[in-house]
Amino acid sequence: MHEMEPSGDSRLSEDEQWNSRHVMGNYGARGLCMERGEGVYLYDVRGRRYLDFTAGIAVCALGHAHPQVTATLAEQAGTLIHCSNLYENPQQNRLATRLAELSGLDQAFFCNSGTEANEAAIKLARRYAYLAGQHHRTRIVSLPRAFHGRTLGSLSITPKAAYQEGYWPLLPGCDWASTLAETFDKIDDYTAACFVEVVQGEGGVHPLEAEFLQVIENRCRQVGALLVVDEVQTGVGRTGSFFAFEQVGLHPDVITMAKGLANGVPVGAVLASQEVASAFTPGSHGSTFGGNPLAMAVANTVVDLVANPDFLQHVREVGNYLSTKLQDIGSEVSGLGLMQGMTVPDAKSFVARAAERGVLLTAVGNTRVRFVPPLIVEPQHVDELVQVLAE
């Protein structure tokens, strides 16, 4: 399993951790220090190998040190990294066109992360209503267990008290129901937009029923609110289709995305219909680094590879295999494609013990463990995972 076993305690010594003292403590004690990666494996500074079923939290869709991504980075770095959005760049235009084709929407705005994408979508929804003369339509509705990011706006539509503690007052006009069934009544004539996730990743990897999501969409249409589908974690092939909403019959007005779009190079995007996108008039929103040539070049390479039907078929097949194998280890296995979760008695302990045995996972809640490997993972890697976890 391991290329090299550590001697003694796998945690870094105090001397080896010297530089982390100057990093803010919001991530807590991390213990492991990673130095390099290759494919579906990460290697720490001691040379120990880890099977990576976190993929940078569903980011590294093509794994680590992918040769085509590396080549694109090197070529673009030697050509043009940044020029600002004062000027067009062909890589941005190409990616916008490709995402429009894949989503069925018309235009794209580029930023640097998922939380920025959701922040922009909140602004877009409110400004769209404002320019339509509906100044009363400001409310943003989200779902129970949702996660949309950490900036103040996206945090305001993330109904988790532990994340919101100490940051009040949050953005006014944000609301959610205590249960999914009650969400319908929250969407009314004062609602600018309702945000949904097809699979609630940070909420425990729980897919939402297609019928429920369709009812939400119909309610938005009935009252004139926008439907925003947050594909930050589910997009770019993670669930076995390029976008997860394709599998549940939704027709979003706005899509937000990030994570897997550039395999670890920071990039986020907001996609919208022509009518909605027109609310972002010149000067109404912007991003210094958003859409820079380097990120766009890598994203184009990633999209070209992931959108291939054979690649997506691979995700579905290995995802089904992973789901079946996990049912022998834990309970309440749920998810789509290579985004799976399962219930264990103590998620934090389970993840820690897996890391000790060379497998990287993430806990999403007290009893839920998330499996989001690189999309290039093969069945033999799933077997390797199961063998370790079964111990």
Ligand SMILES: Cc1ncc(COP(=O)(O)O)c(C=O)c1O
Contents of the next structure:
Amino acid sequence: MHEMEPSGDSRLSEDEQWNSRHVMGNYGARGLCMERGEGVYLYDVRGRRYLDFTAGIAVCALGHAHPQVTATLAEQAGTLIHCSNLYENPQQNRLATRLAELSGLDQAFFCNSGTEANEAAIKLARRYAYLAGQHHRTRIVSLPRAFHGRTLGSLSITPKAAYQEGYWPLLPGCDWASTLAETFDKIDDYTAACFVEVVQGEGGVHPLEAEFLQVIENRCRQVGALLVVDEVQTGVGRTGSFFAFEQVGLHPDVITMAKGLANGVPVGAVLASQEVASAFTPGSHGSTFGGNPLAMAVANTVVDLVANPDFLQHVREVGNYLSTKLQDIGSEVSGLGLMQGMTVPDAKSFVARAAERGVLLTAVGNTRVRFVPPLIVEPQHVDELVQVLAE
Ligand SMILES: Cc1ncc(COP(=O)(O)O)c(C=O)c1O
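Coords for the form predicted in complex with the named molecule, given the form predicted on its own:
Starting with the chain above, the whole complex follows.
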């Protein structure tokens, strides 16, 4: 066989770096071009350093180029990247066991993103009702301001007109109330599941009251609907506990995860009790890439580090420090742990001006700015952030 010649210098030219003509326009103009990362800093192609309070949208929990993540990636890449779900997968088995211990649930299904995890959870809830002979129980209820993803099923339980526009017809049987208080009445004998987030991240970083969430859980129990807690953004230590539901006294039937789980390697997970999980009988759902050895190995490394009580204590401490500092300079600061939001007159221009001064933030909606740094951030980085924002 013909041996491939090494291609020499693989670096892109300046023109290639900035040429996005053949990339679809759904992300809009992006402006900055990042080349590498280290800890809580990103460096662009011009060598400029940025303090990263986006963490790839609440993904890079351990920061950029974390040595243990890099080592795991390199080792697993040199051993086995992918073999499909036709075969036993020790890394997958280990992660499932670990997540079961941490969540109090029993079994995991692995996929590649948050929206896929929610898609799978919608299917699981419907199929669980179906196999129980409750063929009428198909409705999926979500909350106002919820965000569950962009695939058609997850989009159908994401009540944001701008995201749904033009994609009709969406999945039938999805419903939400216009206020949190009215959600209670939406959950009835026809409801397969109600999806909740403990902190509504994309909705503006709004923590929901524990009492409210508990009322929703009790209502689900009363009518026989499943409670699905979407921990895609809040999970993996982001709020200062491994899962956010632990802080509000919920007992989910199903949990969905993604984002922080493998520090940027695509992964998603659905956790469920044995009884509910049994609805996914052989052949009833699947994913080619889901749970492959590479993603699972990295996720195991991440979970080993983040689930450490000292690490979670660090998230709570720096999270409190961040919240206090933001309250000194901004208004309507809310959040949990290292997931904080603040109200500003114009979020888009605030974020743009911060980037000009070397600090990366994300806007959620028109007037909310979100702070979701890598969880390894230190108080001195918060000081650096606040100094720039105070200008
Ligand atoms: C709570 C929540 N659920 C689901 C998703 C969708 O995840 P993904 O973008 O990985 O599909 C997100 C993404 O922001 C999220 O915050």
